[in-house]
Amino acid sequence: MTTAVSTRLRQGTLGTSAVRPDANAKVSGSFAFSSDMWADGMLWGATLRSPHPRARVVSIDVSAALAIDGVSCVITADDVPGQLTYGLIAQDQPVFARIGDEVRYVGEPVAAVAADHPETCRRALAAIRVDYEVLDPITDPEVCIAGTEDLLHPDGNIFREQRVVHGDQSITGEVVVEGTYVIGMQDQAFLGLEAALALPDHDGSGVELYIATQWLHEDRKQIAACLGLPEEKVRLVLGGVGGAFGAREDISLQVHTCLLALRTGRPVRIAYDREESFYGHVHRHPASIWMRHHADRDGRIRRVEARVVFDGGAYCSTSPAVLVNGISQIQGPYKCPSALVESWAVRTNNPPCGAMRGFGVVQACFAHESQMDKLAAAIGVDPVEIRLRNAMETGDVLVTGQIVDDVAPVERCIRETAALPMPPLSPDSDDYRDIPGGSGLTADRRHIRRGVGWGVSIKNLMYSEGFDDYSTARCRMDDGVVTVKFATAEVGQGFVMLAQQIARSVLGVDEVLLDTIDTQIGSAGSTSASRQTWMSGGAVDAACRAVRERLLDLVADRDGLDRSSLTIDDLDITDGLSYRRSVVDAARGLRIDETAEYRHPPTEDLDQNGQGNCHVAFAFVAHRAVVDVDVDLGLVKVVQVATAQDVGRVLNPLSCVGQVEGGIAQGLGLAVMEEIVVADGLVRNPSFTDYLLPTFLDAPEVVATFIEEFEPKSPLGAKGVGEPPCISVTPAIVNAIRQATGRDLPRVPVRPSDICL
């Protein structure tokens, strides 16, 4: 795609496309991830996981891992200083099960040890004797919804269960159709396992960790309460991160990477390889949604049920915000004047699940624009003109009774896809890999029929429910140099180029410099819910601008000018020229320090009925697939993604297409490939041998535009990209899909087997 820029621009401002400051180091292979930390004297060590998905501990023996040479410590729930669980939400997960307690999932931390080397802590982890008493797992939400007395523990069954009831109940519709649809369980999968190192103050009395994260302080918060510290006794540096997608909001080694080295008094770093990454980390929730849509003759939407039914796996994590993020914008991107809704997020023994890239709006889309389609067929018309019908628009309201009261270009948004070019007919050339099975010569172009699908969402932006979203940051001009300072984890997503991009637009000045991204400034929150550009990124514009005027009195000191007359326009910062010799040269020799927060009005918690305005801000983007389909085999090509996102203002070009290609990467996979395939509790594929993931030859032609239209109550006109671009693309796959099989397709990912039974 193109993207027109400006040629007033500077080259490095907002609107161009800048190089990141981590792009030779990470392109070079000389980037530090956290896998890469090190220490002198440093001791490796190792977490001991439950084997089974639900056990009674009964006892617990570390003598002979203890009498291993080479090993320092092993410790257990017993050797835990504070509090002895955390959590996001609810502080339900054990730092270690302990004896007596119940494990709840398989990969449970149990003991960790320190020792020498890793294959010592290998031998270690094998010595500890653990009795278990096995108990009969609950793996099927259900169970818990309709109330077994048994309970998995003790703040009980149901992290949450809401009802939403909007507009007149006695609506019904001429035309009704309905679907039950699961989604399964999708790893985030990054390709930077988890790893922390800790380094234990000379006395003791602290620890400062450096570690790949989304939330700094966050961790630091739950840290200090298991370590029984004051938070300014830890300190977190940001360690670099290789990909996210959700899955560090939550602890994983934190706690005992610190434990281990308070404890030894020595530097200690732990690293997950990719089996135990799987058994580490929360997930995307697997789930069941049931819906029914009353329409008139014309398509026109009257009113949605559903009953929405999220595994959240044996802990708390963020399931009751997730289960809030998907029902409230069940609805999807259209008018929608009445709604039943009820929904639960359900404790089981399944693997725990929590923030996932989409943030349980992935799995009501799936759901609706399935409906979408069974609607459009339902009453004789193509996918697009139906989703037109009922294209949501500024004012109108979600099922949560809240006015979408953002800029929303829905219609923009179809119409613009469905201007894109088609890809060509497939040609008949001898290259397999332009169809289905690729070089693996499976597929016969006789039995391939081409299907074209569409999906379009609407994803809420930043934290929601009443949460107290702010960000931090700092802007320092020191004799002209400026140097800017924030917590937010950079976490692939550029926010380390948008920084210096606001404070070279804002300041004119061309070299910005970073600070270390650490816990020694006030928290920018968690890098998720598409907020950072938002949040942080207005957190930087005022602390810059704070400094603007500060160097606007000293010039208007310097030159004699009135200052109240004196504004930004009466320095030139489209080149920055004459900003640069005013201001630059005005600051020599001085320092100017500012610090400013950046907070969003506050949100609503929901009510009895799901009725509150519990969201800040939307975004919306349509997706149209074009999929080439073996038929005999089941195997599935996706040819073309094309897709038009309503962006609010395009910050940097370059960027904003990595995202949209990368979400497309992501949402692929949940359509025809991606699983974490759990039975009885147990994970079946936790490698990337049998977890399948996309591969540059699965990646279809992506054709993008963005939508320009200012978001006036964004600090910088612009609307987070991250999420959008992987939650609609997984129905306009599947919606392709069964438009080339005629297969009803309730599930995904689809398998073969669900194409050529």
Second form
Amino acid sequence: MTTAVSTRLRQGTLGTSAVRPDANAKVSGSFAFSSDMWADGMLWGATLRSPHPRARVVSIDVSAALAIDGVSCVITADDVPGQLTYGLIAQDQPVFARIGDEVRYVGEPVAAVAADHPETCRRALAAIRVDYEVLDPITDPEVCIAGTEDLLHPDGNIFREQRVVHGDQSITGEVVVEGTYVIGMQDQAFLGLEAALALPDHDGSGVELYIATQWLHEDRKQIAACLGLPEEKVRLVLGGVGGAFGAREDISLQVHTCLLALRTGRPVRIAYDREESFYGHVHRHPASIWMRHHADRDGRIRRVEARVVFDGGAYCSTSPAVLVNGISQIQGPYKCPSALVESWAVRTNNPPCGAMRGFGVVQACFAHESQMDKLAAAIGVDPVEIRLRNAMETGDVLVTGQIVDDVAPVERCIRETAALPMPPLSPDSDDYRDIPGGSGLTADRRHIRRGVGWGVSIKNLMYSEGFDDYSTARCRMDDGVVTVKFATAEVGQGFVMLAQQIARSVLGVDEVLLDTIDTQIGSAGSTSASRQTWMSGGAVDAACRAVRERLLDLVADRDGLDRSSLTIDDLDITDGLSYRRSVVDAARGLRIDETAEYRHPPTEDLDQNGQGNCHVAFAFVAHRAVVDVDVDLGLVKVVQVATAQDVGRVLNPLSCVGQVEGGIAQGLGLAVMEEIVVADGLVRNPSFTDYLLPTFLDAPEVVATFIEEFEPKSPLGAKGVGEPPCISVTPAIVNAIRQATGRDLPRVPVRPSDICL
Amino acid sequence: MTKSSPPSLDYRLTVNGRPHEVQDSWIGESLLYVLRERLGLPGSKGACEQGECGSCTVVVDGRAVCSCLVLAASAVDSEITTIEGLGADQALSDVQQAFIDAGGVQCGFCTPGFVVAVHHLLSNHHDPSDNEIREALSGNICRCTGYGRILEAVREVVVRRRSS
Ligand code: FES
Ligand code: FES
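Could you give the coordinates for the form predicted together with the partner chain, as opposed to the form predicted alone above?
Below is the whole assembly, all chains and molecules, this chain first.
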């Protein structure tokens, strides 16, 4: 790992592997996750869900459930006092399905109960009688694109249709490659299941919700609307979050929990089990992408054409934004003067899809990186060379017409990845754990073929298309004690640690307290889109700098010093001459309190030809995967993944490595094992027994290096590191399997039968 | 429809060396549920309740088990050790400290289960190879870290224990 360290860094400041403030509690089991929340007199809540992908609700009879001992209440759509629907972009998703309306996916909420024990809840749910008129579901997105009279929702069957027409449309290439690529539905599979505790105000006029979420203020807005309460009557506190990866952007149990608490006047906790979690949150969009690349004889891309279909499932969630992310970066991190893209995100009776780490770019990247290998083969150069010849640079243009004015070290990402050591050709031992099939002992090393594959990606950072996703932070210095407050959701990524690092660096103190993460301060925007280091980092930095300026003003006044020569040097305030006093000491008796908002420059909507400066900034990454394949049984062992990632600046080395390794494991999951299998709208594998996640034995060796070219647009010089690791690793692995097997493999996850049959 | 309330039971569990009375417990409650919801020991986590993720790992009579798969009432005569019973007098155990030092903690939801599983592994096996570590911990899912820093943490403990 190359981490340039030019000056001595004080431990705990920016650039060091500062320790997470929550680490101690997390290793001792005392950290309070939202599922650990408990209150005196608490009731349990549970949700009744539709077993049908599409049906009309004819009647709901809750009387038998209400008659069960220990059941406090049963609620349905009739009990929603405010807005009956919610949603991040379009408010099209019902809190509960109403009698006379349709349920649109398996798992859609119909009613909820509160009772004294989870088992009582289960019995109550079983006692609710719902009569459905079962209808034929639409599960093929192409039906919606072709146009049908059969509307699944009053808002229609298309969430967004978007063309991109860019450059000279008459361009054709001497070399043309094409293919259709299919991406399966991936689940975020965070480990900490959805859970919330709602505490009603004594007079029933408001509610406090402890919740694991990615964006407290957006949740509050949607919850308050459904409860029919002013936002200030709904207070949200972040409960400990056990991972997120996009699955906590949408409302799941928030409204239900608050409704039950307000109705019963008692604290209510809802905690999903794993099966319900599969039904309770949105997933990564399954997609079908046709692409045609036109290139010169030397492999330089002249034009891309694409047809992109994302299946959004029953409700809108973030589908329109996911689609735009995918198509606006469909060229990949490559120069491309001309493009024609047609795309749709559509409504079906499949499970709703929305945000997952990579947000639309994962799907696009699998297509463009599969194409790059085809192009390499057509030209007769190797996969590295074709990518180098096309590598994007600062100043190049996206198919949306947007100029990439960031640091864009694509060539360095590729070259530095290529320079990382390869794994040994074959391990010295015949340890079964190193061989595809592992402890199944199905393979012997002589039948195994090795492959090496590449993937490179571009990923936008922050929200897009005109969205003002600002962040707020407050810094107080009270008698030398520094406290930082923000509403930034800590979901595992370590923002709590970064905030302390920033404050230590700016203010010259070691001790930094963090206030509760809640809605008692302005919004921080969502913990998504690799944006919190930049946005909330920017806000914390600005608040701390404001405190520093004020501190130096006050000290200069009080101690009769020349303000212009005062600086903070390490832990001291000094005028560079005779005055030197520790910050903590100099700040005694002073109270400073500053709040700052950080905003990124505005962006634009895409026009009807898909042109517009819709993104804020971009990061880049390259992945090289080495795989061993048992071709007879179709089993794959990912031996090693090498990666060089453009991060601007490493703010916490250990944390960056953690993001890279974790992202790679998720990308590996999509490549070879993870898929929510949906047939006729029914989820076939809503459990960890049947939805396979990478285990310790599946995780490859990761060799990583970071490209540090200070990003001038970023407040700390750093780019978000969260998403890029999981994007191009998927095609890198599949390209490696293709190289090993000679198979086309147009679909992920690659299943054993795709290789051996 | 008749009223029905789950049949209940009183019993005693020995957790981290201390007796705990369990009262009015539905007989179907798992050990994980009773630890978390009745005994005030929420350190053990549930992420699948199917024995697939290892978040709920505890040691029962010297064996590491998924507490989600054990009926609490069946553990009455057993010695149960949970994450809360590791580390002495407020101090972190070497395994817990190594998870922090090596960067093995992100969201931390898997961490208690891992820490219990690693203690158990290293008490039976003083010098495991990387593959032995991977295999022994392959029943513990982590969605955040990709396992790299966790492997590093275990290696560090092995080295530190060897040199002490
Ligand atoms: S909760 Fe017990 S193994 Fe997952
Ligand atoms: S740290 Fe989040 S699941 Fe392991």
